[in-house]
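In structure tokens, the next block holds one chain alone, the form predicted on its own.
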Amino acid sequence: MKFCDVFIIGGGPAGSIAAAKLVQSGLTVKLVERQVFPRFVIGESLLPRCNQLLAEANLLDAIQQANFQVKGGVAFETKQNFEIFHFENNLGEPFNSSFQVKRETFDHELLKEAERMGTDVEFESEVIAYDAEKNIVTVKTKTGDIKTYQAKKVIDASGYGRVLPRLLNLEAKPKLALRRATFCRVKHDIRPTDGTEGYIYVDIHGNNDAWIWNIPFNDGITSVGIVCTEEYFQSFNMTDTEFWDYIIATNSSAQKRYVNATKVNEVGSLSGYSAAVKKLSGNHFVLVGNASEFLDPVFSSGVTLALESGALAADLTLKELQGNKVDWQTEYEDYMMRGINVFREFVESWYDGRLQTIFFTEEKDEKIKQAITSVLSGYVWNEKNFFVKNPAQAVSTLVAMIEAR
């Protein structure tokens, strides 16, 4: 049996930021990662809130030195409509830009920095059992050895592996409809020349049947993904590659952008990615990042929520281990759910068309646009923003006002 203050499952952004904050506070941290880094993963577009969280964890310098593509905003377009949100036009948030990142590089840089700070990192090791009462984690290494660790706190940052939700029967039915992402990277795309070449462009396809992400990297490669319901994909009776090719060829914006483009890897897909849990914490553990809730890629909330939850879990764990009382329900779960629910309302109203009504109306009040921009920047806990105070009511009221004109 080995002992540590905190045991972290998973080396993605949530695990790395938690580890970095905890070791800088003097705690001993063991982190195990099932895979070998660098490894491919989607979710490549960050939000300005990410930069603030990285800065507070002393990780931003390392990311800036990696020379990622700066992201200054997001554009939405259909055949008839176009709207662009510049991150600098927000409600006075601390950061107004972020990065487009290849996650294999971004995640590895974060984990290397956490390791440099003092985290004990072990790759190709998998958690196979967890005793929640004694807080003992059982790990199988790449050589088949079995190790046990007893920690004062366990942080599950296992992402799609969802280790503790599986082992402790915490899985819950997602509130969002299940959708499919079909994606590929290309080179030689035609990018905007108006200063927005680093922005993410979101193209709506057909009658809101699907949408396309266009995420440019600074090496000339662009990530291109198509998101739709599983039923819409199946209606074509095509392979992933055939479907990706068809949508790109028949979407007017994508067709122009990728007329000279060539694929640099095979088309991949991920289906049924939305996830939920019954609770986010227990007596000795806490769930962070995609191990807890994952919504949808449309507003690039994944890494933001991962960093937010990882950072907060670390802060509260430190507070608890220093002998202070922590109300995990109020201070962690309720807080995280406030932000998640803002993003969820934006996602739901995106797919039912209400949010697009707001985005594309020609007569938007400047304060409304700034409030939208702050949400799109990841500042979904700023209660000066009426979308954050009551997201469902704010969306419904604005749509009613627009439709009454």
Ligand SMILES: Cc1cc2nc3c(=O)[nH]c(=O)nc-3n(C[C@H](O)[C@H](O)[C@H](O)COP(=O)(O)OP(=O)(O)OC[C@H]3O[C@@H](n4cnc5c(N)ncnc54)[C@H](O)[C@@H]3O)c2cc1C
Second form
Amino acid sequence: MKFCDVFIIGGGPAGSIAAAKLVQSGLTVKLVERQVFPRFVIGESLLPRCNQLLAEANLLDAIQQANFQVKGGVAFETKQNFEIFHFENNLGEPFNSSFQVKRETFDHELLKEAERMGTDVEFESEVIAYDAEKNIVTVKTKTGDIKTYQAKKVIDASGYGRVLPRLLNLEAKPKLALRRATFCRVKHDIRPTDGTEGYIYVDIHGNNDAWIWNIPFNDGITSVGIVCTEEYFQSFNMTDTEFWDYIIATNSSAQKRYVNATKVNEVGSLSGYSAAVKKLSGNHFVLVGNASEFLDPVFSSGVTLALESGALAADLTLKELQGNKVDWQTEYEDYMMRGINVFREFVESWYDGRLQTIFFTEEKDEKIKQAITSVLSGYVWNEKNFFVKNPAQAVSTLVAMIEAR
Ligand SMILES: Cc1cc2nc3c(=O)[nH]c(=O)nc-3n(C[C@H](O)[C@H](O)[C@H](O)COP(=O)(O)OP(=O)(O)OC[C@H]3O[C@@H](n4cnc5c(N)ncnc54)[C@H](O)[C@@H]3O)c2cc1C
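The block above covers the form predicted on its own; next, return the form predicted in complex with the named molecule.
Next comes the full complex, and the chain you just saw is listed first.
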């Protein structure tokens, strides 16, 4: 058996930021990743809050050197409506731009940096068992060898692998409807020429039946994904590729943008990706990133929440290992759930159409737009923002006011 201060399962953004923070504090960190990097993962549009978290972990320089497409905001459009949120017009948050990233490159850069700082990284090794009493992790290597590690803390950053939720029976039923994403990368799209070419464009399709993400990279490739309910997809009786082609050809905005575009890879799909857990931490372990809660891709919150939870879990682990008391319920779980619940309210009111009523209303107060921009920038813990303080009430009051006009 081998020993380390902290054992991390998975080398995505949540695992890398946790590792980077912990090794810089002088702890020994073992990180085991089951794949070979670079590896593809979905989730390519980041929020300004990510940049702040990366800066605080001394990881932003490495990301800036990788020269990703700068993202200055987000635009929403239907056949009749258009609204754009420039990140710089927020409530005065410290960072007001982010990046559009091919995750295979972004995640690899982060993990390389965490390794350079001192993390002991092992690829192609999979965590297959966990003893929660003794805090012992069992790993199966590429060659089939079995190794065990005992750590003072285990951080599960296994993303869609959801290692500890599965092994410890922590899975809970997500409250959001079952949705599917059908996506592919293209080249030769026609991008906006008004300074917003690096923005994410979100096109609402039909009668709010589906929405399309348009995420431009700096090498001329664009990621294009369609999100809808599983039932809507099934009603077409089409393959993923046929469905993607059909929606792009029949959506007024996408049709124009992709008229000359060609696919650079096969159309892929993911279904039933929303996930929830009964609790985020236990005596010796903590769940971070997608190994905990995942809501929905619409506001590009996934990597922000992965970095936020990975960074906070690292800070609290350090505090605990230095002999201080940590109340994981209030300091970690309650904090994370506050931010997640702001996004949850936005996601739910997006799908039931109320948020679009707010987004597309013509008479929009500047302060309200700034508050929305702050949420769309990932600043979902700033209590000065009324959408953060009481998200459900803020959304319903605004909709009622707009409808009463
Ligand atoms: C359709 C869709 C679109 C999305 N779009 C966006 C977006 O635009 N912006 C955004 O911010 N987010 C987006 N997301 C969310 C984003 O994909 C995730 O939130 C993010 O990848 C979470 O990072 P992570 O570090 O928690 O996990 P991951 O990035 O998934 O990394 C987990 C790692 O753990 C490894 N692993 C798994 N099991 C084991 C094991 N047993 N042993 C060892 N290693 C293991 C995996 O190989 C993987 O490398 C989207 C999600 C979906 C479903």
